[in-house]
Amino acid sequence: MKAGYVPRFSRAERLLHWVNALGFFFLLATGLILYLPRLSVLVSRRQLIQSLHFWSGVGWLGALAVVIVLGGRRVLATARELDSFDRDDLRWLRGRKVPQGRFNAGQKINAVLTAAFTILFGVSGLLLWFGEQDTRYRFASTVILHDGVMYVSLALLVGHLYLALIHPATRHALRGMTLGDVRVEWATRHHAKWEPEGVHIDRPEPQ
């Protein structure tokens, strides 16, 4: 381990976190293709574009079935820590300055979102697959909920990625999800509850 860095994220994790986000990014621009009129003129052949759109979907889900159940018990810890909030939690939701485990609560409302929104995506993705071969499972509903999750992973995007690449405070995260380690000072200062596995941290003493 390189010093003055401790391991933030697994093996794991980062692939589950990279399988998610490449998938994603092709699904939205075959997606638009098909959602933006100029877009779908524009590449003219929409049935093939159609059949990407499905299938990669598909692969997409598979592919992140498989790193999760290859990623194990390393997988099934972070979903525990994603899934547990206490009162600091609510208290940083609030805005107040308050110590955070190794996820504060806004990125597990975003984790608890991006697991919700990739089910949705995947029902209604295959009822409107079927609605295209029978009309019984054609259903109005389908359409506005599959673009509306849409809308709002777009939002969610657009947030994240400013947090990875250009808020200062936060960017250094990314590299947690690139090489898997964070600077000590950076995890002190924002994650001052997380304590990092087999490796001890000399915390200031407090005032």
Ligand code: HEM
Second form
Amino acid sequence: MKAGYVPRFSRAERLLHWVNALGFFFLLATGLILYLPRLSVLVSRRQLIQSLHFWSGVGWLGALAVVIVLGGRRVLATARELDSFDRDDLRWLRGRKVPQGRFNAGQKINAVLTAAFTILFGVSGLLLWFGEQDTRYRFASTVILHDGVMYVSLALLVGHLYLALIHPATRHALRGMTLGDVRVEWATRHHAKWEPEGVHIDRPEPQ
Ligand code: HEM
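Now show me the form predicted together with protoporphyrin IX containing FE; what you just gave was the form predicted alone.
Next comes the full complex, and the chain you just saw is listed first.
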């Protein structure tokens, strides 16, 4: 381990994140071509784009499932960590400066929503596809759900990218998601309650 740095994300966690991001961007691009009339006219091969969008969605969900299975307990432990909210998380959400664990409350909400939206994208996408083949599977609310989830995901993504790439206080996190480790000083400042496995961090005594 590099001196002055602590491991933040395992290989499995990083792989899961980048497989998810890659799939999401591809689906967003092909989805927008189908959704925006101007782009549809420009690309013109609607049938092909529709098939690409559907099969890449199937591939995306399949690849995520494979990484989760291969990641095993470590990925499940991360999911449990993201899904546990304590009193400090609630205080943090009310704007108080309280110590946070490996993930702050905002990140936990982002992760829970991202997981829920992935499932909703999958279910509504399958219904849309089957609805094209058989009118019994055609429901008016399926399109509203698929498009609605896309709008909310896009809004979340803009905030996420701002924090990951632009905001000076948080963009160091990108090192954790690419190389796997972050500076000890950054970790203690942003995630004071986080205790990385097998690593001792000297923290100042609370006043
Ligand atoms: C170029 C695109 C992206 C970049 C640069 C990026 C960057 C990052 C970074 C640096 C983290 C770790 C934050 C930390 O240290 O705690 C992270 C976490 C995460 N990312 Fe991304 N990300 C990208 C795309 C996406 C996409 C497309 C999604 C979902 C649709 C996504 C969902 C998440 C989630 C759920 C987490 C964990 C919770 C959180 O930190 O908010 N990311 N991302």
